[in-house]
Structures are given as C-alpha cells and as structure tokens.
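This document starts with one chain, in the form predicted on its own, laid out as structure tokens.
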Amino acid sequence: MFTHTPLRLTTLAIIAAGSLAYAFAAGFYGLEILAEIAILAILVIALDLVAGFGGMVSLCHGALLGVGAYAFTVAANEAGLTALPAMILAVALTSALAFPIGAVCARSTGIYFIMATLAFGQMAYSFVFQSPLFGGDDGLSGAPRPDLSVVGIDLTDSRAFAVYAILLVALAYLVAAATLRSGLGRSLVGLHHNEKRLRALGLTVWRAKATAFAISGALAGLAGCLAAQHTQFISPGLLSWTVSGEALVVVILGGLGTLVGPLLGAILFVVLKHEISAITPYWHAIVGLILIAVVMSRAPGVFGFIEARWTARTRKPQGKEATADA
C-alpha cells in the first residue's frame, strides 16, 4: 500500500516550499518554466498512478492531455462557458473517455497494453488533426484563464498564474495519493503484483483497471486545461505519442511507482531541457544518455535511488543493535 514515509513527506515539503519561493522570486522567464514544470508534473502524476502502481504503461496520456485542452477551449469559446465550469466539463469528459480505453486495454498486458494505448492515442491525434471543428493543423487560440478577480487575483499576471499552477499540482497529488490509499488503490497494487490471485478472490479486474484509468485520465485532463490556459493556444501536437513518451521518460527518471519521484523528475527534466538547449540543440541526446545511465545502473529512478539508500542507512543501526542484543 502507498504510504508517506518521513523521506517522502520531507521531499514534498522541500519541493512545495522551493516552488512557492521561486514563484515569488523569479522573473518572467523563470515563471514560464515553473508553469511548464507544473503541467508536466500533473501529467506524470497521472501516468505514475496507472503505470507505476498498476503496471499499466500507457502511451495515450499525451492524447488524454490533449483531449482535456481541446475540451476546455471548445467549451469556453464555442459553448460560452466561463473557465471554471469549462475545466470541470473538460476533466469529466476526459475521465469518461479514459474509462472505456482502460476497460478495453485491461484485457491485455505488457507490450500489448502499450500498443493498444498507443493506437487509441494515435486515433485521437488523427481525429483532431483532420477535424475542422478543432482547427485542424492550425489549432485553436483564445483559451481563457479563470477569472478570480472577485478574490483580488489576476491570473493574467505570470506570478499569480505560477502559484495557481502549483496549487493544481498539489490538488492532483492529493487526488492520486487518496486513490492509492483507498480500496481501489490497494486492488490496483495487488493486480500489478499478482493479477491471477485477485481474480481468484472475485475482483472484477477490468472494472478496477478502467476506474483507475478514468481517475488518471481526469488528472491528465486537468493538465490539459492548465496547458491551454498557460499558452492560450492549443494544437494537435499536444496529442502526439511523443508527449506520452516524454512523460514516461520523466516517470522513469524520477522514480516509477513512488508518486513523489515523478515530481522530482519533472523538475529535473524541464530544467535540464532549458539549460542544455541553451548550449546545444541536441539536448534530447544528452537527456537520453542520462536516462540510459539511470536504467543501466538498475536504480529505480533518482528518488528511488535516494529512498533505497536512505532506507538501508536507517535500518542498518537497528540491525547492529539487534545483533548486539542477541
């Protein structure tokens, strides 16, 4: 079962405090990077929920992010909804779409599951790319930001928007953590370790996987809403499988199945991307080499490595004491 160890809580506190401090100290460029990190952080939280804890490695989460972004923009611009109701509608629609995807793909495992989710993602990309309603290759502009003027907050200001983005990351994390600590979360982890046993105990496997996928899809839709609000422009590129692949890289880099690790991975990935791209246009190759080094070292991501070392160090004195007592 997912638990918050002292190390995880400390890491979360450092990330939260550091993000808020940076939001109030950074200039425009730094605030834009912070918003980019927040969008990616929500997406990788959604992906880690199903991939890290349920073993459902998905390559359609980029498409789900895109669905959320397009649903939000169309609801606001075409249906005339204000930003907050449009966000709720977009998140609900993305979740409703993710449920049947999870239900269909639940009957497959391993590489077959990955390819099935990739197929769904590519279908969504092709539909949006060719649909005049969604602007085709030209995309859509004019995605609004929530109007919080009643509480004295102007989200057109980059600093206010960065803080707003951080709060949405916190909301996404709390939803994912609560899901993992629920009966559904325990079933999801059990399915990852021994699906046959859970099936023998009477669990409806496809429903549990589809429900978890729907919750993950809702979080991906939330990331899409935030992405649309950030740039106020969306294009079919948001639904590309490369977005899903990038999110998977970040989850592995940070620590698959830790929920905290992907947050750290999102920060590292975006910072590395901007710092290295300022030196060379081949930043993908350098990030790829770093990922290969992490995988070849057999470390469970950056945070997973730190957590394993921390656990070994804290347990070692206890082992010595037990030996001395004996």
Second form
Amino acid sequence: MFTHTPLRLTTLAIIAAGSLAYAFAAGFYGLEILAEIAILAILVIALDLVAGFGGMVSLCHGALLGVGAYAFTVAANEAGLTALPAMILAVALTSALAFPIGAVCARSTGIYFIMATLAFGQMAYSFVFQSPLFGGDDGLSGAPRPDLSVVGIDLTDSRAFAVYAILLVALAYLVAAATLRSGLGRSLVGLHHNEKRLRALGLTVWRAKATAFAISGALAGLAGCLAAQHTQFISPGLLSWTVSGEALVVVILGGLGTLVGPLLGAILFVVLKHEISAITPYWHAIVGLILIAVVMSRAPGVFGFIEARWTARTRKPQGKEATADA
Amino acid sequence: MTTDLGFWVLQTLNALQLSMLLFLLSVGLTVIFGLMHFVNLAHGSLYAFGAYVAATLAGTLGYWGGFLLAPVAVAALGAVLYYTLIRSQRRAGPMAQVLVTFGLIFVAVDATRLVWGDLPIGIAIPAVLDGQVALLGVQYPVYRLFIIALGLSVLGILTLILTRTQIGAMIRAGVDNDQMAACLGINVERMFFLVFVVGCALAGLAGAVAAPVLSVTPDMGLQILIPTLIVIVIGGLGSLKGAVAGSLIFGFVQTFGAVLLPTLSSVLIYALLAAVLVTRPQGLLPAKG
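Given the form predicted on its own, state the structure of the form predicted together with its partner chain.
Time for the whole complex; same chain goes first.
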C-alpha cells in the first residue's frame, strides 16, 4: 500500500524546491530540459500507478500520451477551442480510450497483458500515421499554449512555461497519490498481490483495473497536452511503442512502485540523455547497458536502493543486507 | 482489377511470401516462449544481425556464403546471449525479460550503426534466382518463390522433427510440463539451449533471405518485431501451428488489405488482433489445451 514515508516526503520536497529554484535560475537550454523532464515525469507517474502498484505493465502509455497530444492539437486547431477546454477534452478523451483498453486487457496477465497493451498502442499509432486528419507522417503543428494573460502570466516565455509544467507534474502526482490512497488504490495493490482473494472478496476485478487504467490514461493524456504545448509540433513518433518502452525503463531505473522514484528517474534519464548524447551519438546503447545491468542485478532502481539503505539504517539491522549495485 | 485472375494469383503469392518470412521469425520466438516462457524482444535484432552478416559476406563469399553463414553467426550470438543474459532471466518474470531484451535492442541498434553505419546496404539477388517466371498467367520474381519454398521446407522439416523424432517428443513434453519432463530424465536445460539457438539461427536465416528484397538498415529489427509479435499473439504463444496460422493470417490480411482497403490496411490487422485478444486471449491455436 502506498504511504508517504518521511524519506519520500523529504525527497519530494527536495525535488520540488530544486526544480522550482532551477526554473528561476536556468537559461533557455536548461528550461527546455526542465519542460522535457516534466513531460516525462507525468508519463512515468501515470505508468507507475498501473505498473508499479497494479502490476499492469503497459506498453501503450506512449500511445496514450500521443492520443492526448493529438486530441489537444486537433481540438485547438480544428475545433477552435481555446487551450484550457481543449486540454480538458483531450484528457477526458484519452481517459475514455484507456478505460476499454484496460477492460479488455484486464482479462490477461503477465506477458499476455504486455502484448495486449502493445497491440492497442500500435493500433493507435498506425491509425494516426495513416489518417489524413492527423497529417500522417508529417505531423501537426501549431498547438497553442494556455493564455494566462488574465493573471499576468505569459506562457510563451520559457521560464513561465517551465514553472507551469512543474505545477502540472505536482497535479499529476497528487492525483496519483490520491488514487492510491483511495479504496480503488487499495484494491489495486491487493489485486497485484492476490487477484483470486480480491475476487473472492467480491471485487469486480475488471472494473477496478479498467478504472485505474483510465485514471492513468488521463495522466498520460495530460503529459501529451504538455508535450504538444512544449514543442508546438507533434508527429506519430510520439505514439511509438518505443516511447512506452522508454517510460518503462525510466520507471524501473527510478524505482518501480514508489511513485517518487520514477520522478527521480525522469530527471536522471533526461539529464543523462543530454549529457551522454553530447559525448557520443550512441547514447541508446549506454542506456541499454545500464538497464540490463540494473535488471540483472535485481536492484530496485535508484530510489528503491536509497529506500532500502535508509530503512536498513533507521531500523534495527536485520539479517539480510541489500548488496545491489545500481 | 479484382475480377482478373492474375491479380489474385499475384497478391496470393505476395501474401505467401510475407507469411513465410514472418513464419521463419515467429516460429523460433514462439517455440522459445512455449518451452522457456521467455519473451525475447531482441528477436528482431537477431534477424537484423543475420541480414547484416549476409550482406557483408555477400561481398566476399557471394550470396550463398552469406546465406549459409548468417544463421551460424546468429546462432553463435544466440549461444553467447543464452549464457550471459537469457538463462539467468528465465525465471525473473515477464517484466524483467521485456526490460532486459528491450535494453538489448538499444545496444544492438547502436552496435550495428557503429559497425555498419546508418546507410542502408543492399545486396544483389544471386544469378540463379534472378529474373521472373511465368506462373498461372503472371510474371513473378523467382527469388520470391524461393522465399516461399524455403519457408515451406522449414515448416515441413520442423513439423517432421517435432512430430516424428525423439527430440521433438522431448520438446513437446517440455512445452507441456517442463518439470515433469525433467523428472522423466530429459535434460531440459540442454533442450532449452538447443531450441534457443535453433530459434536464433532461423531468425538469422530470415534476415539473410530478406536482405536482397528489403534494404538492410539498423532499425529493420525493430520494424519486423511488431509484426512477429502480432503473429505469435494471434496464433497462440508457444505453438508451431499457431505460428503457421498467425503468419498466414498476417500475410494475407496485410497484403490484401493494402490493395483492397488501402485506407484501413494497417488498422485492419490490429483490429483483428484486438478481436482475437477479446474473444480468445490465449490465441487461436494455443500450445496447451
């Protein structure tokens, strides 16, 4: 079950304070990176909600992000909505799409679940890729940023946009945490541990899974809106299954099922990506090697590692010591 | 157009050719899964490696040198992978397997870029198989007929091995219940290794035969992966019959969809996949029961 331990709260406070301070101190390049981190952070929070707590390892979250981005752009450009209603519409639509996907996939577990989500993600990808309404391979441009001039904020400024992105991450985190602490979240964790028992207790398993998937989908859609507003250009590549795979990598490297860990993972991943790709064009290989090393060593990710060390130090030392190298 | 017999013959042959290529890839992946419960997302990368080896050797040893040595090279790589990564991850659960092999894809794509560069490599069709032949009123490239024939012969050989030989009976026993098979004195570990390496060799073979018809690029492994996964999910993970059925369904839906319903073609196969997942989550012809 999800609880806010002192360590988690401290880490959250440090991340929040650090990113806000950075948002006010950084130059243009730093702000772009910050926005990129925020988009990935929302996506991995969404993924950790279902994968880390519900055991539903999804390979369609990239596609859900893409659906959110496309829905937002089309609603704003074609239907003439302003940014805020378009965002709400896009998030609602992504969520409404995630619910049936979750309901169908809820019947399968393990590798079948992964394959089923992959199939739905690819379906969305090829639909967007082929449909003339969505510009096909060329993508769409011109997604607007919300107009907050009423309160004197200009989001075309990259500093204001970075702060806005951080606030959206905070919102996504609060939604995920609230979900996990609700009855639904407790059922979800229970399902992960023992589905038969929860079924025997009278829970409608598919509905709980699908609802959690819909909430996660809404968050992924929010990440998509932010992605569309950030670059103001979207292409079918956003829906590619490798985006989902990368999100899963970030969740694992950060610490599956901790909600705080994936946030750290997103920061590390984007920063490392920019640092390594400045040195070598083969940064994917390095990420791949790190990933293989982490999974093979069974290390619980960066935050999981810190958490294990922390509890070992604060509580009485127990027989087993975690000796995993992250 | 659609009333012309030649059109149907041509498209049927195209569909068969695609099906057989996918069959070569998916049969290894699906039998490995059935036996070891291991999902190897890097299977497509093995195929790409096979294509690169074939393309490189074609320059010095000619097409047939590459054709024969590519499966051997890929099998050797598979053996290394088996002992370094696969064996220890066999009981680690699907998520760890997906992640490790996803990491492998990253490494493989960049390794091929590093060694062979980003530009596509093409190799020539061997002289024996070059040209076209008249068949039921249409002109059809000989090389594509060769792919169909190769796929059918591999299917025939595998069927014979699995149904008529002792090793085939052992593999079937392992798919059914590997612990019971081990109790009956079958060296399950050695069988796993053998099946994995043969699966890799078939992926390499698929890469070698695909090299002359498709351009050899670093991301060809990623591109073929999704169709291969669709094939084994539709057919049912772990079963040879499923791989055959899945390959044929994919090949025909994809080929005829592209010419008859061009706007819907790529969504069509995913819709079919979704329908299979909703009605028969274990696939059409699952390995068990």
